[in-house]
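Listed next as structure tokens is one chain, alone, in the form predicted on its own.
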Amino acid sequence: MKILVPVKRTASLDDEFEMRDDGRDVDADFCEYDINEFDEFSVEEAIKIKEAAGEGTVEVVVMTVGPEDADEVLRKCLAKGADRGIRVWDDALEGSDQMAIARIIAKVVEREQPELVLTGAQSSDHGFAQTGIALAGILGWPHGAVVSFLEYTPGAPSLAFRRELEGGLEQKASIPMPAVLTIQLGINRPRYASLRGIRQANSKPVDELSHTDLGLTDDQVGEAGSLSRIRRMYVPERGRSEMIQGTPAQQASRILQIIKDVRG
């Protein structure tokens, strides 16, 4: 069987940073990049399934949508035990939102025909938590979100999992295959790549595809194919706090005064 794991190269900010001239994002010179934290866990879960099944039973394919710099996150996954990588990019993909990215991943699914897709529950930079669920909707596959435990034997017609709900609750469920799962932090302990794995990663294949290779048109990707657009990114003004001292009566009086001042 085959497991497809989409991963993302995410940005984290330096202590000091500047916005781009267009005001729609942070200047890339002030960002540090690495694999999305949530995707570390989805990759590990795929490799665990592969190892438990025995050699030659499961192929783990990692993919990303991004420019050449994104190869580093694919190589990191290959060093940990993934078998093959796919990177999708061309200039037309610039500005793709989470829905356009889901559309691209769906085309890779059509091309690769995996039985299972494992994505991170969300990205650590944008945090929309929509790509995996949108992918399942496009494919028409059953899905589970925020999965904290997974039980699956390759070749089985269904899989069982637990997922986190509000208020500390957990839900047990099972769904038929093929399926899409979004993986939560803490489901496992992601491994470090060994020196041997790092050396082997450089010889593993990474296919480079454009949107036209996947049968997508220009109006299906980039800003043209997106349902949302970033209008502005900015640092919000910081409010002020006040420690209210005195007796309960004095504190209540001060609170009433603050409410009156806010209301004008």
The other form holds:
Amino acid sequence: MKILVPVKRTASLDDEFEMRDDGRDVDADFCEYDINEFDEFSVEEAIKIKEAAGEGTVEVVVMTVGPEDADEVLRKCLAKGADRGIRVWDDALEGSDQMAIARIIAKVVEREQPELVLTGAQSSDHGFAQTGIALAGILGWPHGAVVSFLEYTPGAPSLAFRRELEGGLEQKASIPMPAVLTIQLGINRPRYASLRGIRQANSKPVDELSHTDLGLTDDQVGEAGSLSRIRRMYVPERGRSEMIQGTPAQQASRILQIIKDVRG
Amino acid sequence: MPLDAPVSRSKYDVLFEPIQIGPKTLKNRFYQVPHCIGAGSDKPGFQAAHRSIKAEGGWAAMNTEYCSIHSESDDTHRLSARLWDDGDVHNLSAMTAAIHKFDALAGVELWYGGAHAPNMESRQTPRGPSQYASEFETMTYCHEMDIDDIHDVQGFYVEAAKRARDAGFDIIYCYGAHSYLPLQFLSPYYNKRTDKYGGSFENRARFWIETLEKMKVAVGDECAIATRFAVDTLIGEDGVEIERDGVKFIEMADPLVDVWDVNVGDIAEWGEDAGPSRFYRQGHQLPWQKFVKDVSKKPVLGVGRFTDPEKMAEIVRSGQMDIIGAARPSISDPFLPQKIKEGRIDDIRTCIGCNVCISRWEIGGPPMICTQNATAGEEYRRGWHPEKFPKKGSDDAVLVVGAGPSGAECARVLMERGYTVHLVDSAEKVGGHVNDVSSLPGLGEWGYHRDYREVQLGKLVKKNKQSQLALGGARLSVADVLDYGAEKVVIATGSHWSTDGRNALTHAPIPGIDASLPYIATPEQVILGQKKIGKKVIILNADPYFMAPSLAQKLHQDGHDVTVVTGVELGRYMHFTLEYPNMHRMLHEMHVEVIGDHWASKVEEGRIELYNLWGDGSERRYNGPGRMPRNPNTSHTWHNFDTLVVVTGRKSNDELYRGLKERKAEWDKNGIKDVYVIGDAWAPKLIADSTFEGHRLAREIEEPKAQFPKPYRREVSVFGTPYIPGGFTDIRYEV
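Could the form predicted in complex with the partner chain be given as well, to go with the form predicted on its own?
The next block holds the full complex; its first chain is the one shown before.
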């Protein structure tokens, strides 16, 4: 049995940063990159299923859509115990939105034929929370979103899970296989890679594919294949912090004034 | 400033403006006041390296520790510098030369102790304004000076000042803080004279004023004259009070002084000056120091464990003082000024105010150590630079198990050297033991030790993606470590408090003590809130440091009635860290009963049997095998408690290390070259020493037996080489 885990290399901002010249994203020089936090949990969940099933029963394939820099994210997953990686990229993919990415992942699903796809519930940088669900839509597979507990034995015709709802509610559900689940933070405790795992990851295979390798045409990817387009990314002008100075009494009265202003 | 000079907008700019002190210029406002390190004149390499590393780090001036002007002021068993003869001039010249290389000034604090100096080496009799036994060295009396004596001693200052100038010093102090001689004349607490050197304020000030005049005439054209003055001796009108004699003396002496170094307190309780963080926050002396600027036209500096650049800038900007004096913060981070200048505020290794540096001087002069800065005192003898590290000597990857003081420091230095390091801890946070300790009342600032390492490790793991900070996972087993894939393994798993009463007095468990019982708690259980604590608490203590007093304070604050039963002097090490007097004041305020000189023979639910340590009689005789050589101790009495807290001793968490040693045969096939143990896991010790061990191993990990330190450079006099030029070293009797 095979589990496909799509992961994303996400950006976090330095304390001070500048926008790109085109104004549509942060200048990459001011970002630090790492695996999407949510994906740490989906990878861990896949590896747990693999370990519980015993040697040679389950294969965990991690994939990402991104340029060569994204390999480090795949290697991190391989170091923790995933078996192999797939990285899809070529210049035409630049500007792909979550729908285009879902379309690419769907093609990888066609190619790999996994029984289960585990994605993060959302990405920690853009936070659309759409890729996993869109993927299920394209595939026509049943899905569960924001999954906080998963019970699955490889080979079983269905899986049971719990998902978080608003207001502290939880929902228990089961769906038939194959399925797509988007995984919530805290479903497990992601492991750290050992030094041995990191070394072994360097010799595990990572396939590099282009959109044409997957049978996608130019108008199905990139901006042409996207439903949305980022027009501008910016810091809202209104300052949200203020340094309160003066004597303790002056500071207290300023705080009181702010509370009154905010409450209206 | 030239018109085209760039306009800097840093809020700290005020700290980097030069300031004139007499014939010299301080290049900025960071000033290392005189402080002891255990080097003196006898370890000139240590002296030169420790002071000059701060010059490299951007401090404008560095001073010696107190420096004796004559063999009549010999502080042995404690360690001062000395300027008694040409040998001392030669040795202290190493310090001034090293400092001058960095365009900074070197200062010396000329000192005559009077009755506070016991003269145990020189065997001379100290002189003072009146005759009294020192309240600090209570066996030592001084001889009351007559006019000839006064002229003699003032001459000692002048001759020493000339030697100081010859040694290359830029700033020469007349030291009158901490109750040393000039202040003994000024303060009516000491000065009971009725001649022109006693009585009225003018008469009491005369000795100090005349001495300053003589020093100024002798060296004032070439050197800045400083004086360190305790502007309030904190004993009310019996001594010096800031708004009375304090400001009056500043006004009177101002024309003779090029820079004022002002503080409060005396020598017997000088923790009121070098305030431990347990009792005093940053700037705690400002309520007294701030008066000085009102009456002085000269630059004013003072200490107050200033660690926060915002506070420093505010003090200078608001005119409370002109220059930021620092001793402890300069030890903790010799590069403090440079880091502020470069805006690297989160790289500052902030002083935690534990006073372990001071403890070494109080003990009697072993080399100073610092809890935060493991390189303090190791600059010369081990060649350790606080900010620079040798490149790694191999591509070995290192697993460090335990992110407490020792493990975190080891991992930090290994990463600085370029090693790939995995630092693993089952806790969610870096810090280990420090996380517990800093939660105790008054010890919050000790958490800076953790914070510094946490920030640095966070930066370092980003530089090397192969490195990893793995917190909050399962504890590693022996098999996990064998299988981890590390070439080198460092075990830093800390220690725990004994759960069975094992202690330094009997080296055995105490019957009935078992911390798994509901009515007995270890310090960890109290701190982590793991046990319900009853109303009446007995703390059984055999630890000489802070744990028992701190728990007494915590439990009192939580509403418990606390009694401490102690087999060792309660808080004995806190004498050395200057926390002892206020710790005892606090226990007194809290009505904590202290039963000293007692130990426990057995414990039952709700009661403990105690005996007086001296209850076995003074008579000793041989009674044959199996019989004690003294009388049976019959002093046993039962005492009731609801909860017994056992602060009896500590034990290494060394199971992982010993388990790995047992499976040494499997190291090779798993690629492991060596396994080390550091910090409390090796043997329980001070946080400073645990930190040192982590640092030491990280610097020496390429050595064949890196578990044990390399020899360090010793500074000892070489037989056959006379200390004073032209002297002799062979054995000669005067017959």
